[in-house]
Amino acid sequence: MENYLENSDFIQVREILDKSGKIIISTHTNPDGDAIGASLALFLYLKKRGFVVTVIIPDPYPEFLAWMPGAKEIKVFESDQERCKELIGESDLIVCVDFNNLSRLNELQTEVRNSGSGKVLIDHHLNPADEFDYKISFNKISSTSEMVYDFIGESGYRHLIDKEIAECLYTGIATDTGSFSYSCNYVKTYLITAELFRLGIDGEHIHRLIYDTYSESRLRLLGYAVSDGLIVLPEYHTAYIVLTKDDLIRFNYEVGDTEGVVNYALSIRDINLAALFMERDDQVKVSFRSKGNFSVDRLAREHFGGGGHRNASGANCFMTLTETVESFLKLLPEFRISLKNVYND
């Protein structure tokens, strides 16, 4: 893989970072394992270098990530707005991790946009916006956590990566590759992972902390999603799951409970496109997954105002649940042929 840092603003970011006193790290709404892993790894690294640094996220992270080193120090804008605004106002630099557009910060975006602080992007998603002062962006890499590993190493501080930082990085890499089942066809990903194991991480234990901590209600919600919420459209090689607000209430939904649910729809034989539509108070959260060369990033970006990766993307829609699903279904005839031939060049 090419050295993407040579084609980025890496040198400028390293220089401006060294001149900063107070740094904010932020990541996208509904943060996942890579968002939290990359943010906390960067946070712990910068603290070791003596910076005053704070992680601020728009809304709560899933409970299955609460064990991570540094997680208890994360500030949630949704529940502590005044303090977060104060910290952003005092900052010299804001590092935006694992998202490509400030709109992914939801309500937090106003504070970040209006801040006079420099804004740095470290991200691996497609189509980064032109609203950052400096960008380290490369979409052919497994995860933003892998990029943070490279950033620390190329900055000359690889020796500061300890077991706790390694645990955060491994969590990000493992979750954003589906436990090394996709987006991981690069030797470098495994070489970095090997280095993290040399630092003493316990991959088996981390896997259990992430995946073997289901509540009973989460497991029952999963069962309901695949038994009652699943619709299969074999003529379009498509399957989707619908969860209403009442469904979520019935199964005592908590943040993170639907993580990975959409992958069950994609696991059906001959299904090449999967979607999850989840009704919230004022919007519908949509998750897309695909196989082969069918781009759900393009689908999400052009039709639902979202985006992500070629085979994994999402969006937040402000239509009703019914309208959102109907919009999706109307698109399928247009994609019939491409969904049938996802492995053709």
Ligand code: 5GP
Second form
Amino acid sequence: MENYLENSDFIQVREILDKSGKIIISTHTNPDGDAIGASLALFLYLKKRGFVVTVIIPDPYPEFLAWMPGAKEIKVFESDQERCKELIGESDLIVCVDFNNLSRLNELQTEVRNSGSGKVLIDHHLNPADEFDYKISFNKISSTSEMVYDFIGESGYRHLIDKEIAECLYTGIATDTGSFSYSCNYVKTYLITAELFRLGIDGEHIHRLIYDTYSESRLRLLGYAVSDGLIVLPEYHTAYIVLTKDDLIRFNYEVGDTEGVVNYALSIRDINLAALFMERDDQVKVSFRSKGNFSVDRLAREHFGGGGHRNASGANCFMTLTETVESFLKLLPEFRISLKNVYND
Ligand code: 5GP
Ligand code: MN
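Switch from the form predicted alone, shown above, to the form predicted together with the ligand and output its structure.
Everything in the complex follows now, all chains and molecules, and the chain you saw is the first one.
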């Protein structure tokens, strides 16, 4: 067994799970491939074991994940509040996957916080909050999906991982590593991935379903973001993209359409910090990405009330778009040296 399970509440989680009847699985707002992949893999596995399980998410998942096995059974709190409240009320256990802080559940957090059900965390983000009864938290791993693979296997049920569960796990691993281009220097990730292929998944097809299903307006939004929205500050090794509410309306924005946009800003040579600022109704959604040892988790946590991983983080700011961008720009002089030397230890 990998040390991280031994050093976590794994044994307690396994025991409490065995004693539960009705289980809720939940994941973070704006769910991505790993959030949905890990949730659905756990959902399909627990259903196979005979539990009554429901996945409840705060707001809708992007259309490019709708093909995933079990996706149609996901309940969205935003549009089905009464039923979700009932299900949470009847549950014995709530398993929180791929996030580290209940505030990431948005409107759903009050329901989860006030529920008497046990709360378990399975997650790979830095700095998990102290508001879960049991934690399996480890950040030196590709994805929460990889943790779910370990969790099922070490619980003694590896034989229950079938092709559908493998498809969910692969989606989580592939999307959280940018198709094996970051958080991917661990041999174990590839051994698990090989196992998933042995179970019959079609990696090429999954890749097409996730990445080659853009709407025309999504691709044009990407083009606009990169050609008009991008600002490059070579002296700070920083590039950022700003998208206003009007930009999003103009390109018929749908959930998930800006997924990956920030990575284009980081793809410039010698740019070590990238940001995307997206104007929403009453807040600004910020995404940060970095190269090397510059921690955007710290940047998001200490200055924007967000968090994430060392090289990928995000936040929601309740300032105007201009104020948010200005507060970011004000910080850059302080980071000038560290942004220059991201590969020095
Ligand atoms: P993205 O920029 O793709 O939305 O998020 C990048 C990473 O940061 C993901 O791992 C995501 O879970 C995390 N993240 C995004 N927004 C927030 C936030 O508001 N708070 C925290 N704690 N993490 C966030
Ligand atoms: Mn993840």
